[in-house]
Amino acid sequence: MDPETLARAVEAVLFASPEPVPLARLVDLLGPEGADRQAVLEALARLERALAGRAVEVREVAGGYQLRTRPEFAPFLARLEVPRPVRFSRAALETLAIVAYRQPVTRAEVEEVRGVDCGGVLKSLAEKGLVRIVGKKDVPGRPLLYGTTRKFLEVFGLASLADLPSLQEIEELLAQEEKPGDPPGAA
């Protein structure tokens, strides 16, 4: 990998990481592309030079490297409300996936797929603004129908529901992750 491309790869890793990335981890991440410790250090230096005079800089903190805003911009950032990243339990992710792929869907339909009660999880997802009630099903009892929201698209970086991977694509990805000799699902 040429030095400029390596510097951009380092920048991408640092930008995407919520915490400082140790040098050894950078080498591990970029090593398959031919980057050794010295090449990564040179890429960090190249990135520092490229960011000179910009609002962000490469800082060595907490045993790793991180992109940070320069201190002189702290007054502006103090006025910014930074949302905390959304964390999901496995139950929430499973429920959200079912709603996303089968919407509009009732609670009973979600529970049929998951095999467990989902009322609390659906309520939590609704409180977070990721699912909403989109109507009532035209069957006895008129159960509520759930669907995803614009915030769901935003959180998962999707322009529309059409951007969701197909179930076939997911199966192919899972098959690629399973290593020969591993039991199914051990990836």
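What would the structure be for the form predicted in complex with a further copy of the same chain, given that what you showed me was the form predicted alone?
Only a single chain is listed, so you will not see partners or other molecules.
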């Protein structure tokens, strides 16, 4: 299969799959056509270039590749009746961030950081499949441990947890915000 046809085959597969397709899976699928890992990676790069001017792009999400609309088209799509427009409260976002960065983490540890009760928020995030129970901590009382899910990566468009900005980056960002000369009250 020539590189151009391979890129189209990859596009067809990604288009037809509602969920991110892992690289290994693509290699499995296209191997019979003579494509190895390297060839599939090249096909993905070629596809990305081909989609440059289009409404849709290839994104690496939750350990796989997926076609997604570019964010600038959100306004038209918001009017579409597609499932679940998602809204996140501050409480939910803070709790998610703490679970994402500190996982596996107990409810008490999350509450220690936020300074408020987080049971309800954790439950609601678990119900939405964004966090999950990943075990019990080996301390007296054996409290439940929470972690983020694959769906969390999918919803926030992250290839993996390593895709989150590092805490150091965040600290640098904060340091900049607090530089003298900012208008008072800027937080």
